[in-house]
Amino acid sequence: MVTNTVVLDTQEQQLEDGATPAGGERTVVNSWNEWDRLRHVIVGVATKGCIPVSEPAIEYHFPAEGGIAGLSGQWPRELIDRANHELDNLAAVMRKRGIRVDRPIPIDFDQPVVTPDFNHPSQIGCMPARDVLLTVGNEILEATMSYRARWFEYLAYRPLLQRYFDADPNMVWSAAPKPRLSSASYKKGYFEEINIADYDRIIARANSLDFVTTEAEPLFDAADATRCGKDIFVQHGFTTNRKGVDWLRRHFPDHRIHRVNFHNDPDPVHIDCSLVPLREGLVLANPNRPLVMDSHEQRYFERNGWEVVLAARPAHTRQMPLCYYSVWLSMNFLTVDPKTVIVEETEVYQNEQLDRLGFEVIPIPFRNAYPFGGSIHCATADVYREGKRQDYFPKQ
């Protein structure tokens, strides 16, 4: 059933301190899965977003009509407002339904980040809370980080993060080491040595595990994670190295925490546009990124009675000229809960396909958003979720 929703035609109104928040909820971290109810979540905001900068970790490719090839700085105010309007109103929509939302507070994004490793220009923003946040039971854990322009992003969250401690008891709130994301992290020359326009060598080079980063050092991003209970898929690819598939392995001993790749995926494009589990049984799974596990493991869905689906083609064939993120964006929706799911409107292959699987589909704007952090599971980060951590793969 696709339901229809508001935009909002003001922004909404931004914690800008650590006050209670409206009504004096109390404040409890849990989150085991990405499918349980939610009832408390983080959603980034653009403001003070930055147009990004190549570096070691990633070259980018803008489209020659997006007119920011070349650039950096903030983006035009005129996009923040425009991608602000979207966030909000996400906000709004989970308000509407009894979620508890809260916004990180931007830090300058357009200053130069500075160690005694490396200089970069400037940072990204503060719009794909995903990507930094990684939540397990009652533990927030800050993420490494794989970007020099993403040193210093969790200082956006840090008041959200204190407060959850403060309130909570038995809240853990954890961050990985920091790295040095010295020339040692990156493979010198690694984008210098192929041709953007050889896509074959390019796939080939990436279904052969050769990705940027080297193991000097653990890497990974939260959003390179998908969690179902007792078992955390985690992505290796161009954001997460084996290393840091290792260090969550051992900072998670309780959890089975298994190491996927994915076939044709030559781009750094995390976990939720390749493996997104929609409740307990069901997952969808990227038909031109085929999952790749450790050969014991490969019919690992399967031999537990998942149905894996694959998921429908996106609408669009190509990204908007200002985004340089997979059209596959089109998987990247919220699971509010086992029947509901928030996805782009514009989506309407993906959207109709979850209507068909039975669930309540809420369609809002978003694209917008895009070129800040990605789309709506990106833009996202749980607090809380009901229900405790389940075993859903009994068979080894």
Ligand code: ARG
Second form
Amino acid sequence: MVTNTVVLDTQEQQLEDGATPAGGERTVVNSWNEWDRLRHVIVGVATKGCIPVSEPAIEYHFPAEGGIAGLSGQWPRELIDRANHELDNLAAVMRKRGIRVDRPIPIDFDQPVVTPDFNHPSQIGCMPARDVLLTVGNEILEATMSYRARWFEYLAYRPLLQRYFDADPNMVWSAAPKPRLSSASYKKGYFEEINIADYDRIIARANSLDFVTTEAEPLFDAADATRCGKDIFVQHGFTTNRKGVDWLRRHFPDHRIHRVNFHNDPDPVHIDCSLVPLREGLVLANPNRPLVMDSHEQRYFERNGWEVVLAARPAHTRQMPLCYYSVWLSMNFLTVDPKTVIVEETEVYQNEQLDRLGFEVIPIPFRNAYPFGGSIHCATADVYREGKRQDYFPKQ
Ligand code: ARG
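Other form of same protein, the form predicted in complex with this ligand, not the form predicted on its own:
Shown next: the complete complex, the earlier chain at its head.
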């Protein structure tokens, strides 16, 4: 393994790059899976990111020692700079490999989200591009999102989407119906009725598929979907409800959309720490969170000759301070071609496992970016990967 820290462009240059494409290169939107060779990608930025504030969809429990509990507004400058340093480095590492990288243009996230149905004091940011944009073939779909704080997040990506739309005559640009996110969309008192320390009850409730969102309207975050050609696996949980999966099923009639759950996950949010396809025929599964699919789909991967490998344990026992995701961000790496992965450098067990599985492992520092929305997979969204749509699961 070689450490990759390359000379950084300044943040300003990165944003400029986001605004004006590298001269002459033809923009094409095309990406059918999580592993074909990546040629064009969006990497999020931490600039203008805000400390998340609790809302009906989520209770944030920041430890008192982090000094952030009860605070709101923009993250301290120093934390933003540290995160941007690592995000810029990720962009530079990919550019060095010939991958075109665009960056979103942050909006002023430190302002309330006001709709006829709700008023929420601030927004979050545009670091986790994966959460908002779902690329399926030549289409980029803006997700409904399910947190009030994230209602306007798509605006940070609009300059890019507009550009792809102008440049690629075949690009399909779509947006799922904007949700109301009124009190009808959330179960009242969901986070108050069980003590945060009562882990067993939290797990039992999640295992019974009793999640915070109701079925009042379709809701999904893009990061709840993972793509394997004709098959798209969508996690039903806190951020995606059954109607959201159903909406995706009707929107992509030529795909097989699978609604999946993972047992024993106290916080079922986004699939990319639970089920991670590595290449054709190989998928990484979270050993603590058994995959549950509809009964007629039991052993779907195995039946189709796929090997399901249990992920190595995370290198950290405690999460990065101020990060609201679990230590399983260890699994949240980015596959840039069927033989190469970009990983967080301190995740030594995961990285050794990928090495043993035959991947070239490119380690980069990324933990300072975690509080802004996750790890390397979260921070990116596909624009172009080589390859066409294939059926990797012919045995139904
Ligand atoms: N629920 C995951 C975990 O903590 C975090 C997933 C983050 N993914 C993302 N795309 N933001 O295990």
